[in-house]
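A single chain, nothing else alongside it, follows as structure tokens in the form predicted on its own.
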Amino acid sequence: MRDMPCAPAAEHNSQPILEVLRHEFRTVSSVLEVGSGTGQHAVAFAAELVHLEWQTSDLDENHAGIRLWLAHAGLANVRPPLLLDVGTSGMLPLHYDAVFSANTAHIMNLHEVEKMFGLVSSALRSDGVFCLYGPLREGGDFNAVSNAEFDESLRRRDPAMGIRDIEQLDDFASTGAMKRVRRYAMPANNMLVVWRKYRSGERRDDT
């Protein structure tokens, strides 16, 4: 494992995320992960959620690391990474029961975040769910001083980065025929938010 990329955050947050996904993905058979990073989440979750097929994806530069983790895990239900750049990719032709992404929205620019929601909508089957993990603001406010400091550090690196407002993500989701259905408080002042794609013929104001 010496040559395999390792993200300490993925080691720390995998278990609490998994406990949510056990519930949210209990009836799911296919998942697309947007931004698989090192591949650690993919192997951790696919190993426990053996009823589903996990499709990894990321920029080309991260594929080698993902493939190392996949080879080490030797799991039959996790797929090699797709090339996916949310800023330039067109609509996805494949359809999944669920999409998962972790710690991506705050390192993308806002246009890419909006584009990601469009890609998610194109990839999801009717009634599918999108689970997004990471730090978020609500009503323009941070839920912790540490997140305000993190946001400031992100914007110093790149003014286009930053912690996003959940209400703005709801707007992006609505454009893609999705609505927020659940939100989970997570360790280290993060959230896991779940949006569901409307069923065919479902009224947009239905709950």
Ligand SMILES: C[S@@+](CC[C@H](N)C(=O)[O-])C[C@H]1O[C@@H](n2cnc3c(N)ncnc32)[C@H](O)[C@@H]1O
Second form
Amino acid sequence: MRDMPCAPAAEHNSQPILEVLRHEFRTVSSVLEVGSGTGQHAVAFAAELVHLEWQTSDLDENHAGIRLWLAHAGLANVRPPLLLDVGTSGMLPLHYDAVFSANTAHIMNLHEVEKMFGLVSSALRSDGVFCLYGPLREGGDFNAVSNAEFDESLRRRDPAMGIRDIEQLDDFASTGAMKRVRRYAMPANNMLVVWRKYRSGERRDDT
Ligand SMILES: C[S@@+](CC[C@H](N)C(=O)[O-])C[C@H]1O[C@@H](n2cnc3c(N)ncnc32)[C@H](O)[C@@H]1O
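Okay, that one was the form predicted on its own. Can I see the form predicted in complex with the ligand too?
What follows is the whole complex; the chain from before opens it.
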């Protein structure tokens, strides 16, 4: 375990996220994770959801840590990290059943968040789902004082960071032919939101 990066938040939130993914990914085979961070989530989820092929990705600076976690876990169903910077990446010519990302939307700037939704759409097969976990605002409001304070601290660190509005993410999703289908309230005032990519020929008001 020595030298392996450790994110305490990822340790704490893995179990509740896993319970949602057990349901959302029950018929899924391939998952792309955007912004895998330390790689702890990938290892925790792939170890339990053995029917999945889990593809990690992140900026180059996190690859060494992700590889350490993957080597330690020795799981056959997790792939070494792709280099994926959503700000600069071209469309992904790949077809995943699902995309997962945790605690990325408030770290990326808004343009990158918008690009992430475009990339997710390009990476998803039709009817595939995008599960995004993290703090979000809804109806213009923070759901807890602690999230308002967290938002302030993010913006002090970098004015381009900040907790995003779920309605704005819905707009980005809609541009990528995706529609919000579920929203789970998670511990510590986080949310896990699920958007589904339309099937080809599906009318947008059909769902
Ligand atoms: C707060 S960490 C979350 C890491 C991990 N998902 C977790 O929940 O523990 C934010 C992650 O977003 C990644 N990230 C930031 N900007 C990015 C970008 N432009 N493209 C892809 N990943 C990015 C960071 O490298 C980092 O891994």
